[in-house]
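Listed next as C-alpha cells is one chain, alone, in the form predicted alone.
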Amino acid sequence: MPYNSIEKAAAAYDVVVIGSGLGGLTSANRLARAGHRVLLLEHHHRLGGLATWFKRQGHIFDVSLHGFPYGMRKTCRKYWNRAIMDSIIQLKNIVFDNPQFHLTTTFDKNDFSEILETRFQVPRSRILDFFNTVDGMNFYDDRSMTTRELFETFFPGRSDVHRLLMEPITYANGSNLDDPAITYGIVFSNFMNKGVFTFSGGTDRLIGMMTEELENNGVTICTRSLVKRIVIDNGKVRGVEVDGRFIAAKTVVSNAGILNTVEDLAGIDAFSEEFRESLKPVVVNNSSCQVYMGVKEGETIEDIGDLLFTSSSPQFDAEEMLDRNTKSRTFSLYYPKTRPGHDRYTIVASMNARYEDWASLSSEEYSREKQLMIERCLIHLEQYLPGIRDKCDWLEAATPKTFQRYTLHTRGTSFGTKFEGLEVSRNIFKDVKGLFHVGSVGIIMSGWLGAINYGVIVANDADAYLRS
C-alpha cells in the first residue's frame, strides 16, 4: 500500500500516534473523526502490529487472525464502519482433543452449559451460578481471588472441567490459574456471548478497509518511520523525533508497549517518583511461537474444524504450554471459505512461549530448534490430516525473537503485560500532560476486541485533554 514517507508529513499535528496495532489505529480514527489533525507513525512497512499478514509462494498467512468474540461486530460498526462489521463471521467448529476429553463445540454459553451438564455431569444449578458469577465480573472487582480459586469454588477437583474452561483463554491472552479471576472472567464471558468469530477475507482485507477509513477521515499515515524519542518539556508533551525530524504535537498516543513507552521513548526521568514506583510491579506477559503451513495449489484438505485445541499433556498446565518442547498447541485452519476468491488452504500452529528460551540460543541452535518445532507440529497434525506433510509446499516458523523484531515489543510479548500494567497505562497522562498509552495491558486488554475498545477509551481521554 502506498503510504506516505515521513518527509511528506507536516511540521505539527494535534495528535501523533506511535504504532499501528489495532489500538493505535482505532485511537487515530476516533481522534480524526473528532476533528483533530492526526499523524500515524509505523516503523514497519505494513500496518496492523500483530494483526498482520505476510505472503509466501502464493500463500497469505495471517499472524493473529484466529478468533475473537461477538462483541467485535458492534465495536467495529460503532467505531469503524458497517462494511467491516458485515465481514465478521462465526467459526462454528471449535475442537478440543486431549487425554481427558474429545469434543466439538460452538464455544458459546448454551453449548458449553449443555456439554458441562451432559458430558461432565455438572449440576445445571452450579453451571448457572458459575456463568452468573463470571458475567458479573468487571475491572473494579476484588483482585485477590485467583482463577484457580474460582474454579475450585464451582468445580472442585475437576481438572477436566478446568481444562475445558481455561485452555483456550490461556492461548488467547497468556493468563494462568494464578492470575486474578477477573482477568479470566471478563475475557471468557465475552467469548461465551455468542461464540468465536473471524474476519472473512483475512487480515490484509481488514487492514486495507481500516486504512481507507483512516484516510477518508484525514489521518496522515507514514510507514517505515521509527520514532526515536517523545519530546517532553516540563512535564508536558511537545512532539516526537522521527528519522531526524522533530514534529510538534499537542498530544502523543503511544501504541508501543507500556515499558517501551516509558523507558525507551519518553525516558524514565520524565516521570515522577510516584509513577516510577508504580512501574516496578509491572510484569511483561509471555510470547508465542507459530508454524505456518501452506498447502500446494490444487491440493485440498479435509474439514477437521476451524480451531483445534490439541494436547497430549495429561492435564492443563500453563507452564507445560510455555515449554519449548510443549505437547500443546492450537491449529488454526484456513479453508477457501475463509478467504473468498483465494482458493488455497493454509494452517497456522500456535504455541505459547518464553522469550528467554529462544533468545539464549546460538544461531545454530536457534535454526535447529525452529526446524524441530516445525517437525513436532507436522507429526502432531498428521494425526488429524494424514499425509499433510507431502501436501505442503511452504513451512516457516516464527518465535518470540521474530515478534520482537517486527513489533519491537519488550521480550517479544504477544500479550502485553500482566494486570499491573493496566493502572500504569491508564495513569500515564496524569503524570505527563498530553502523553497517552494504548496497547495490550492487564491481560484483559489483549486480543482484538480488547485492543479496539481500549483504543476508543484512550481516544476519548486524549480528545478531552485537547478540548480542555
Contents of the next structure:
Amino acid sequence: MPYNSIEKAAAAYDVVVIGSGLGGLTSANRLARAGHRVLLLEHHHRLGGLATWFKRQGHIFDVSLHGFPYGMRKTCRKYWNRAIMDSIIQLKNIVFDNPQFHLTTTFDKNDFSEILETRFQVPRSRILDFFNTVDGMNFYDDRSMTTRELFETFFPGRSDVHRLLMEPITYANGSNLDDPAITYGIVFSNFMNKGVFTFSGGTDRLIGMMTEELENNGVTICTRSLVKRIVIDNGKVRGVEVDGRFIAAKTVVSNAGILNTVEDLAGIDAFSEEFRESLKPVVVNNSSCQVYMGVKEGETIEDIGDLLFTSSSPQFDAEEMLDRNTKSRTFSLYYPKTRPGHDRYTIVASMNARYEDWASLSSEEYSREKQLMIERCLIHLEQYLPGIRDKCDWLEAATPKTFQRYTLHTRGTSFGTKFEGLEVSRNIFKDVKGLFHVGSVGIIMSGWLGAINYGVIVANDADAYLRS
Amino acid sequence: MNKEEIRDVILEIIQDIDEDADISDLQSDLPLRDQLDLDSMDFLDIVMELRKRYKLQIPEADYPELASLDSCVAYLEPRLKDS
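Show the form predicted in complex with its partner chain, please, the one above being the form predicted alone.
Starting with the chain above, the whole complex follows.
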C-alpha cells in the first residue's frame, strides 16, 4: 500500500518522480524495472493525476476515460503488464450529431473512408491521399502548415468534412484549426488505426493495477506529499523538499506542468538565459468543464452510443466550443459493461473551457453558473434520452477551477501546453543536470496513450543520465 | 562479444519486446521495421536494454544504425568487443 505521507520515505533515492499522472507513473515504473531506486510523490490522496475517478452515493465517475487509440494495448503490455492490456476493450458506437450531419461510426479508417465517400461524396482517391498524408506525418516534419491549410488542401470549402475530422480531436487534446497540422495528423491517425478503446473496470481498476505493478517493482509511493521545491545546486539536481524534509536524489522527473516545474518548483533562476527565452512562446492549453450525471440504482437507460459528439452550433467553431455557454459537448456514456459487476449507469458531459471565464466569477456567480451548466447539459441530453432528468440522483459540475485544484496545473489546463512546450520539456535536462519533465506537452504527448509513451521516452533520458 | 553473439542478443531483446514477433526468417540486410511490427518506441526499448546490459550509451543520432540486423551488428561489434 502507498504511504499517505512522506514520513516513511528513505533519505535518498536514484530518482524522485513528482506527480503521478500517467506519464509520471510510467516513468517511475520503467526506471524501477531498469534497476533504479525510485520514490514517487503525489500531493493528492489518490494516484493517477487527471486519469482519475470519484465516488458519490454508489456512483463511480470517470474523469478522463473517454476513449483512447488501439496503440494503448501494445504500450500497456510493454510498459505495464499483460493483465492491463487484456482489459482494453473497443467502444464501437461513436455518434456525431450536429446541424450538418448525424452519423454513427466505429471511428476507424475503413469506416471513415466509407462515410466520406458515400455520405460526403468525396472521391475515393482524395480520401486515400488524405489518409496517406496524415499517416506519413511525424514529429520531425515541417510545422508551418496548419490543420486548416491541411483540410483546405484536401477538402476545400467543405466545412462539414472539416467538422467531422476536427471536432473529436479538439475534444481529445484541445487543438484547433490553427495548430500545426502534424499535431492533428499524428493524433488522428492513432485513432484511425483501429478505432476507440476503453478500459474495462474503469479508471479506478487501471490505477489500482498500475499501483500494484509499481510496488512489485520496488517503487516507494507516498501520497499527500506535496513537493515544495526541487533543490538545485551548481546546475545540478540534489533532491526535493517535501513537508519540511529533504530527500536526496540523483535525478528528479517532474510530472507537474512544465511551467509549474520551471517557475514554481525549480525556480526560474536555476535556468540559463537561453532556456528562459525558449520558455516565452510556451502557451498553456485551455481547460475543460464537465457535468457528471449518476443514474439511480435499479434504473436503466437505452444504449444510444458510447461517445456522442453533439453540437447545435451551425459549423465547427473552436471559439464557440470554449465559450461558457457553448452548444457543443461530448457525452461519454458508461453502461454496466464498463464496470462488469457494478450494475450502474453514469454519463459525463465534457466541454472545452477557458480558465479565465470561470476564475473571474464571484463565488455566488460561480455557483450559479455551475447550476446553469448542469441545466443546459440536461436539456441537451433529454434530446437523446428522454426522461433522463428524473432518472438521475446525482448531478455535479467541474470547471477549470476544479481541474486547477486537483492537478495544480497552471490555469487549470486539462491538455498541457501547445506545441512549443514539447521542446522545452525535452531540453530541460540539458540546462539543469538530472532534471527531467514528463507531462502533457505539445498536444502530441497528451491523452492517455501520449502521456504513457512520453513517460517511456523521458525514462530513457533519465536512465541514460543515471548510467553516464 | 563476436558477431554471432551480438546477433543473438539483438534477437533475444526483440523477442522480449514482442514475444509474437516471428524472427525465424528474418532477412538480416533488410530493415527490421519492415519485417516485424516494430515502431520507434520499440527501438527506444532496444537502446534502453543495451544500456542496462552493457552500459552502452547510444546517442539519438545513431539510432538509424540499428535499422537492420546487419547494421546493428556492424555498429555494435566495435562497441561491445570487451563485453
